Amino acid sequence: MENDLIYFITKHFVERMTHFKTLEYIKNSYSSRICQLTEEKKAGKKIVGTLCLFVPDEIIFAADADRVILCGGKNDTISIAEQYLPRNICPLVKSSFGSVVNNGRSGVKSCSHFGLVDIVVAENTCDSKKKMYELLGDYVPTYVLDLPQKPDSLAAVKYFLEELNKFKGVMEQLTGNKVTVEQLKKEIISSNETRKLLHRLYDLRKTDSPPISGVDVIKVMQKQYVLSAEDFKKALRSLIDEAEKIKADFKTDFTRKPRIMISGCPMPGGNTKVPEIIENRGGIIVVEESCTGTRSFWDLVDESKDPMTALAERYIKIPCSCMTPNDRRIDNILELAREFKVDGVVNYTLQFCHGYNIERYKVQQALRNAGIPVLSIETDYSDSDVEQIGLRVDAFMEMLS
């Protein structure tokens, strides 16, 4: 009887893995995307590099340009960046800058897409990024979108609308194409379709036995701004179909794992250290309150309004830690914890990311008042603290079990 149960459990997990053909396509799609971008560039299409959610894709696509993310999540380009930047700043900023200026120097392999962009459209979210952009402009044309940082006011929306209109003009000048109201509306509808698909994917994680691991979802989300918008949407539909079939076939899991939310800093491609530790140590990540997670898609753009106004209103609501006051983020964390029935929250921050590090206190306070255990982890992109983090996660999981 025991051997039969072991066989059934093993078969259960193996069959889950073999159903996710789309997941493997998404994970291994980088090379084909580089070929696609290279062909687009040869045909005269402009490629825009972005580093933040505050830059609306809809305006880029309405100008008939393509977009790719430039956020660095790898440790091996940081040493290059430190020739220009201080060591005691955020690893995401250093990794991103190092990837752009590297161009194959020093025997460090760079991601190919960094060299394909015609312009970087950056945003003023933190001091380290803002000053890094001043150096970045020596290597690639860089346009900085300014952000009002008190978002809950009419003045903030008005100011951000002015900034988006300037950005629209930059895109028109870059591409030679007029950004029309009709094209903007079309791209808003398309982007909202992607957001709705991501809601469907995340809804599947609300079940007692999520059909897809948190690490896998994070890797999917990391490809959101690497793949073309249409390819990502197509892949999402297939992935959801596969996950729904798994959910229907396997209604019961045999071990109740602690349900974890990760909250905090972005996790760009190459950076899954902490999520992997959590799931390797017995947890299951069911939701991410981060730019790699819910912040990227949770709110739709109002399709009934003037498109530029609707974009300004939607994007200014993103609860980045650069905003003040940032009560919206605290409310979102508590709502997500309830909606996804989390047992505990891992508050994840990158070293020297002062906004999220300082905001940690209010996050911890709100979660503890709600009776939700929280573990705060501050780290970088290196593997030097893997064992230390693992021990802390072990203790956290034991407490939740």
Contents of the next structure:
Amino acid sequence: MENDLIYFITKHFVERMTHFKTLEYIKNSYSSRICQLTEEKKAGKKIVGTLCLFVPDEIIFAADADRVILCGGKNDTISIAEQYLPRNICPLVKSSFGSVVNNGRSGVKSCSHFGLVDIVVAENTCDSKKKMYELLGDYVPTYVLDLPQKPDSLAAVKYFLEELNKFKGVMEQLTGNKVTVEQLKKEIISSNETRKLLHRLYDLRKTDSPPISGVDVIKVMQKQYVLSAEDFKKALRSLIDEAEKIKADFKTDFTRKPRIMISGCPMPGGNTKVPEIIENRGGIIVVEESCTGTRSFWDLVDESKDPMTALAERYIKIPCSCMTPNDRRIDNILELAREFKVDGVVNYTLQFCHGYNIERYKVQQALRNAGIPVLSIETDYSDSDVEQIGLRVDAFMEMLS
Amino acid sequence: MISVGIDSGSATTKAVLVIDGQMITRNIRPTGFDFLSAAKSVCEDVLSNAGIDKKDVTGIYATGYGRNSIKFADRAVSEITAHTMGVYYLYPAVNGIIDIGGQDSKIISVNDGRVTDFLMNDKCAAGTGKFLEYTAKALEVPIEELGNLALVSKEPASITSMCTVFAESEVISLRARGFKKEDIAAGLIESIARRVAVMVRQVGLKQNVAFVGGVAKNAGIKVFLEKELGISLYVPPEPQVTGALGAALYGIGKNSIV
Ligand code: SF4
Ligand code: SF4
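Mind pulling up the form predicted in complex with its partner chain next to the form predicted alone we just looked at?
Whole complex next, starting from this chain.
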């Protein structure tokens, strides 16, 4: 009887969460985006490939270029990358590199946007990426944006500002367009709009009965840097409209599922293994402290300041594990846990990502002190550990309920 | 109230029959290829042992690796929760559990019969029963004898590799260099004890720690683990069945035995 009820509720809940029209649109948007990029390229527009949140969209757009993310979430291209890169580096780096190198070869599928970029704007973050970019340069023109890695000093902001100015110069040279203060201000306002929309979407998840599942939100977030900024914004607006309607329709809190935060490494498109396990086994993900989550939109860019300074100040604060100290991330995790009424945190790391794996200790410590249970999962893109992870997640859910 | 708990493990399948909160009987069989039929057989075994008709059973509860394939069970529960409930029943003071299983090792922190934290080894056979199984084979010793053999060693060999594959070749090279069998055995067990001890410290277990799972029957391993941790471990009389026992108790909602 109880089981039947749970089944009914789960079924209902799942149905309720998947009939978003916008989600269908977002999930199927890839091929139209490829057409769009191909058209743009024909018309002379430059396409920039990025792999990290530290590269400001605003500068790319102000130069009238388009941008597409190159972070790989697919397992298929890893074996190709391993012909060049050592096995023991993170799957994200291998998958991304494999996709670029593989481009145009038959046999293994990689996404076609990897072949469309005119330049990769890379960044000096973790060692694996940094060294991979040196090899990538043989396949695509690659520019590396340098980052100071002790972000909490004035000198760091100043240095980063210089780096951003250099990057602006690179974009101007690439496109032949001058990046004006007006253009930058316009782009900052536009990107802030997206950030505010994402805040609204995430606010809906703070309710006792979130109208949208975590897996669905992650799939949306995975498209944030794939789609054009305008299309993503449009999609977000209609998704929020739909979600707000659903929220108004459903008043009862019948879920009582453990509310989970995922915190850790990025989850690029093609990889939702762990979030799916969590939600298939009775949890509801209410927030992601991740580059595929809050890190991309939490802080706005100050619209009242000189645009380049405002960009430098905002972007340098992204709490990535390549920074030291990175206590900002710990503070943010605790703040999110409170705001989203989180019951437990899944600390998600990719195998061989030293930065986030080492930070696990501090994250666990801080959460334990705050009385919030943590489950740490270290994994890759393969399916070989689905059962093992499933067991941990089951036990974690039993522990939380 | 009559309930059956089944622990469907990769090597063996165990069943425990619980009537009104009392453990009545248990049975163990090799799992073989088919998880489901092994589960059926052990379940029938315990029922016939106790002379109980299947229709009088209140519920059947599954745990273990194959828990989700036991279709005739009313509910599945993770091994972590199951072991905790099983051990708590036998040893109410328990604050921590070490379970070295065939596929993985689990360290569980317990408070008042509830799981408060746990840790499992990641994607690797280091610190699991598999490590002992393979390295015992390389040593040409039946795994059951490994522990006792190790106890007679005066000078344990040093095994530096945590990796099962590398440890296997390390054993072979120690043999080639003429090391004594018992010294290599002791080296192996020291190595697994060190690995498990690291996990125990990560979770922060300090006292009232139980040692369960098939490997716990191995007296030598218990001794080495106690030495490494500096505490004495509680090993239940039948450490392999605490999971099945816990599942049966979980099913009837026996959360606390107080
Ligand atoms: S985790 Fe760090 S390096 Fe990776 S995308 Fe995020 S900010 Fe960039
Ligand atoms: S997941 Fe970690 S190792 Fe991989 S690219 Fe990001 S920061 Fe680098």
